[in-house]
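In structure tokens, one chain follows: the form predicted alone.
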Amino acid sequence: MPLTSPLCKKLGIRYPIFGLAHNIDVMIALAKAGGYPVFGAARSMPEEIADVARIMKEELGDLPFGIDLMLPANVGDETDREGSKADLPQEHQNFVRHLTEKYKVPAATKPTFFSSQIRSQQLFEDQLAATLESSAHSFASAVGMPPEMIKRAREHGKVTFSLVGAPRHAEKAKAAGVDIIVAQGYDAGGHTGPIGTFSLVPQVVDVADDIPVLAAGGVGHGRHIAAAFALGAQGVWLGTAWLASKEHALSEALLNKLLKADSLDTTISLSHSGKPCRLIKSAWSDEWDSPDAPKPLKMPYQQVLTADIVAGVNEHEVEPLIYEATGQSIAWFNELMTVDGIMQRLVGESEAALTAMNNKLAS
């Protein structure tokens, strides 16, 4: 049976798969497959979302791709990075000095998003306005979708995306008017909320009525997706798969801790944001979990205390506190593959699937 819905027709592209990363190169390789990209841009800058939209719509024409932010209502107005750095915690900020030490992690040489930038509602007002002015066909929020914004959105010509890790959540992403719903179960790689794949999506499907909804979290097989349309979702969203593709070009170092992961290595932390973040396991995630540890900052403080540490463990791959947030699909993606050979993977295994359970229903 092929793999296709109604949301296929509706967007335009070849079949129900969403992908979201951080690299535009697999954004690229994605849409040529078939599928529909979504860069995460909630670690991007004003003036690089609108330079990765532009690269994008030149490179893939009529072919649809969105943007994804982040938008926690929780954070506050505070701009100022440096005094909010100066006003931690002695506590953790020794904490930290301590881990430093111990792995004995260089310092940065270049700046990160997060070494140069504190989360604020005008770093999210710039984000969304860069946005929606730009080429992107849909604007998808992983955290918060407030109405207005929805109403901004529509007003530029989008397609809404809201991500819900809870039936509520869909609720009102129903009543602010989102396009599609995407159903991210406690499975997910990133932040994530307590209720697993399986027993969300049928929740927020009969919540959603009329809206499409696409189900994430742990996805990593065709057999997944198959399910995916039997709990009556109209395609899926992944994001973990693409960080063990050619493109994605991660450090030596990540990408061999990602290739010999499985379900088991990865974990819930409030280590990486100070909301609950699933993450590969690793000397990071243990350290903060330890007795001796403080209990991470909140959004967006932790990230002020732990950016300058983490910038140097990625820059100089201080393997065993590198990390990267990934779901539990990981365990499926074990082989470092092209973005068109993981989608080939995928749909193939999808169409067995569908074929097999269509053959069965019918014997």
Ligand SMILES: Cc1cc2nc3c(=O)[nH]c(=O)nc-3n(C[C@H](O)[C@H](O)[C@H](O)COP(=O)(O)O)c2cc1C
The other form holds:
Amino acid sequence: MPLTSPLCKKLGIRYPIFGLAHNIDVMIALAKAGGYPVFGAARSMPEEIADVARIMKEELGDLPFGIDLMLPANVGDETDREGSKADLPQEHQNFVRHLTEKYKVPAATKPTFFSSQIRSQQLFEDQLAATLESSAHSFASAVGMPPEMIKRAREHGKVTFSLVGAPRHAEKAKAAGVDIIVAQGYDAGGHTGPIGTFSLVPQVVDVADDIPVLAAGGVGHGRHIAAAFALGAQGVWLGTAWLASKEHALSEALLNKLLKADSLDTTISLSHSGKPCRLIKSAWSDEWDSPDAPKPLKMPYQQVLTADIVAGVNEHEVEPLIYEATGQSIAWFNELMTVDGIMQRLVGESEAALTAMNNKLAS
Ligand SMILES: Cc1cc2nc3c(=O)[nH]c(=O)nc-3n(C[C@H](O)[C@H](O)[C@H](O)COP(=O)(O)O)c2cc1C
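Swap state to the form predicted together with the ligand from the form predicted alone:
Entire complex below, previous chain first.
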């Protein structure tokens, strides 16, 4: 049975497989392999967003692609990162200094997004303006979703996606006029709510009514894709899958950790951003979970606190501490493949699973 859905025709894609990554090569490869790429731009400056969109348009021609941003509701107007860093609690600064010394983390030589920025309403507005003015076909929003933002995106001709983690978020997305709802369950890599994907998707489908729903969180095999359709979804949305791709070119220390991992090797932690976020387990998450650790700060201050050490850890591949957002689906990604190879595997498995399901029901 071919893997397709009405959304494929509507959006001009071959397979109902949507993917989010913060890496442009992954996104271009995903579109060429028949999926729908959504570039995660939450860690990108406005001018980078404009560049990414221009390059993707040049590479992909008429194939659609989206851009995803996140706007946490409680992020304020503060734009002075250095000033707010100096005001962070002493206990937290001491803890980060202790980790830096304990794991001998060298200073980063290059700035990163988080070591040079503080998330603020102004930064978000500039990111949004760059996204809406770009040639991206769609706009996706994750944490937080003022209805006004959806309206603006639609006025700019963008198809709108909203990631939701609870039925009441789906109600809000529907009221705001969102075109496609992504029901992202607890299994997912990244920021996540407490409802598991299997429980969440049918509830969101019921709320969404005639708005198409994508299932996200824990999708790593074609059997998940077949199951997503059985739950009422019209497609799937994956994030963890692409980390293990050749195109993503993760550092060796991080890649080795991910390829060896199974679902038990991920954990929900506040240590990344101050909000619950599923990460690969590491000395980083363990240290912040220890009884002596201070409670992570609220977003955006946790990343103001940790950006420099995290930049050093990533640049110098400090193996015990290195981490990334990673979902329970990591169990299905234990060898390095191209994005096209991952897509072919998922499509082949899905078609086999759909046929097997059909045969079982008919027998
Ligand atoms: C490394 C990584 C980074 C992510 N960053 C974002 C992001 O910036 N914005 C967003 O909406 N979702 C983000 N997510 C969540 C994905 O959009 C997606 O919902 C999730 O990965 C699906 O579950 P899976 O990880 O099991 O595939 C991220 C996920 C991962 C693994």
